[in-house]
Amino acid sequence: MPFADLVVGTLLYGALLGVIYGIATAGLSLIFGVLKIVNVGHGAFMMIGAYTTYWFFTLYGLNPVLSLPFSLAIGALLGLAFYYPVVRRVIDAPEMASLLATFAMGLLLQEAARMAWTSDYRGFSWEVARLEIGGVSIYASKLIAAGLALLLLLFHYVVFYRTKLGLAIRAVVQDREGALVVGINVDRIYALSFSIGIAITVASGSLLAIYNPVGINPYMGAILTLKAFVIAVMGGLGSIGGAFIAGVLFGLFENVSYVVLTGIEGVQPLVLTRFIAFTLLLVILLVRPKGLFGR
């Protein structure tokens, strides 16, 4: 492959993957921004989304794109199911309590998935067209996944900046006591915010499965959680727009690093790419302690 095509392909694949990383981290940032809770079980919810797409395609032959509404619905229900018995009780508790609670939620999901579907790696083959972009051949499914991620981001924006619910959420974030005084049901806003955040997270797992429909297993969430935390902190905790932009930058950086490291003999690209990613995060935090877009 000519060098120019290799560069274009590397950047294109990195940007498309970064868009999915961005929307995946948006759910994490939303929950932290509203509830001030760090969801350590984030990756496990993405795993549920990946399995949702896999099973609907495998068992019912459903187009993976059409599994997205089901992932959103499952995520919303899981959010409500975990909020009232668990999350609600640790909102004003010490940080360690919320960390342990969300960690337990993630463990519960991954072990339930293991018992239901075993720990085998799974995948599927979705026959779609290949497109030529600037001399680079790319599966249309990857473009579709990134496009759907952008639609989710648009949905996110409309809900939070063009609806009364979004206005109420922003009021609670700005001043919880003031929101109570003017009649906003803060507990309901917390529940809806957590539910929406988990719905977006589960849906991003489906998008990741559409982008790369292999390697689906109950423990895939661990590395996804690590990446989401790197992206969230890089963009600025609580900044949804910052998380999305940082996700795109991280996807570009990860893909470029992997391609470069693959050409070095004796190097394990996947391991070293993660090391470099955390080094990049450290450098960014030294320059901007609150992240690129943190305030």
The other form holds:
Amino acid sequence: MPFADLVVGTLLYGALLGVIYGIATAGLSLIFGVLKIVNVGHGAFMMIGAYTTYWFFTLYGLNPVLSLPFSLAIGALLGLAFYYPVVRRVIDAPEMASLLATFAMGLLLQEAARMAWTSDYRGFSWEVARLEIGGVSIYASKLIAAGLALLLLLFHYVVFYRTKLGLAIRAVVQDREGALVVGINVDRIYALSFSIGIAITVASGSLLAIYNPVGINPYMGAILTLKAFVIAVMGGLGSIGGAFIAGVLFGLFENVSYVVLTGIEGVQPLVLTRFIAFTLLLVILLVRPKGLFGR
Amino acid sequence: MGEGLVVEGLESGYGEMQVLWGVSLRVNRASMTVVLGPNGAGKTTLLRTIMGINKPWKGKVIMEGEDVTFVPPHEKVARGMTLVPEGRRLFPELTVEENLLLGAYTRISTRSTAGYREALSQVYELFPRLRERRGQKAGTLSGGEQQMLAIGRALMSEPRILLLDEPSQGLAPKIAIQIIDLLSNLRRERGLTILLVEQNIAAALKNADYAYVMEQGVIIKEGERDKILHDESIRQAYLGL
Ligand SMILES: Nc1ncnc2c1ncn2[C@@H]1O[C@H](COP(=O)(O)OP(=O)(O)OP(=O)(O)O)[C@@H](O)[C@H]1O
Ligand SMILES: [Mg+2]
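Right, the form predicted alone is done, so what does the form predicted together with its partner chain look like?
Full complex below, order starting with the chain above.
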């Protein structure tokens, strides 16, 4: 492959992956922004989405794009199922309680997945066309995954800025007591926000499986959680737009780093990329604790 | 004169710490009643407990004859009671008009604006300043304007019972008096039942019908405005006379 094509390909794939990282982090940011809790089990919810797409495709031959509504619905229900018995009780508790609770939720999903589906690595191959873009051949499925991620972001934006529910959510974020005295059922807003956040997270797991339909296993969530943390911090915790831009930057960074490091002998590109990512996280936390775009 | 709001033996607090030790009071319909008391007496806690933001431990809250002790705040708003909280608690990043619309939250739907248009123009009539600044973020308003917005936001829910926690706090004396006079007008013109907590005692007493004095979580004195106004110990403790 000529060098120019390699550059274009790397950047293009990086940006597409980044868009998916962006929407994956939006769910985490929404939950943090509204409920002020960090969902340590984030990646496990994405894992559920990846399996959802995998099983619908493998068992019923369902077009992976069509598994998205199922992921959203499963996520929304999972969100409610965890909110009422667990999350609601830890909102006002010391931080450690919510960290432990969401960590436990992640473990529960992970072990349930292992018991139900074993710890085998799974993958599927969805035959769709390849497209030529600027001399680079690219899987249409990856473009579709990124397009759907943008659609989800749009949906998210519309809910947030164009509906009564969104106005109420923003009110709760800005002043919870103010929200109470205007008659907003704050508990219900928390439940809905958590549910929407988890729905988006599970759906982003589906998108990741469409983008890269291999390596689906019960433990895939851990690294996804860590990446989402790096991106969320880059974008400024709780900022959804920031998370999205940071996601794209991170996708670009990851791909470029991987390609560059592959060329160096004796280096494990995946491991070192991860290392650089966390060094980056540390630096951002020290230098710009409110994120790259924070004021 | 009917009962607007009755509180019986109310107890509550934070965690293990009890703040209210059996507070009873009565606010007649379309009257203005004021609660006075030193810092830390539990006045804010009293209003928050009446509203349901703090859970009552014991006692009763009765709204126009109906027991609403354990009714959550959002339902109380829907039933016609709201609170202008201490520190105003506006939504700083939202515009003045969005703050006002949220005041009518229990009545608005995304489809029909009829429910709040009328209330909105009434609030703008009352506070022309807010109309001028309706596109501005609430956080950028001056202290006096913010207080107008807090009161306007509360009026948007068209309450029959209005609780206010130190609405004149942090305002220039002249504006503070204007705000309290305005509340008194609202009571007269709209028949609003008002329970007011105030540090600006002279202004509050001038307009109130009845007053309670609270110390360390209990009511230690109560009476008609004139009785409290002429009470020697109150004049010394609160009016500096
Ligand atoms: N959120 C809270 N958590 C714990 N204790 C609190 C809380 N809010 C108030 N208190 C305590 O409850 C007591 C009563 O406080 P409260 O705010 O009701 O008094 P107040 O009469 O409104 O005082 P002020 O005139 O200063 O507004 C005080 O001892 C205060 O320290
Ligand atoms: Mg107070």
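Small disclaimer: the values here were computed from a predicted structure and weren't measured. Numbering follows the first chain given and starts at 1. C-alpha atoms forming the largest set that superposes within 1.5 Å between two forms make up the rigid core.
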For L286, is the C-alpha shift between these two forms 2 Å or more after core superposition?
yes
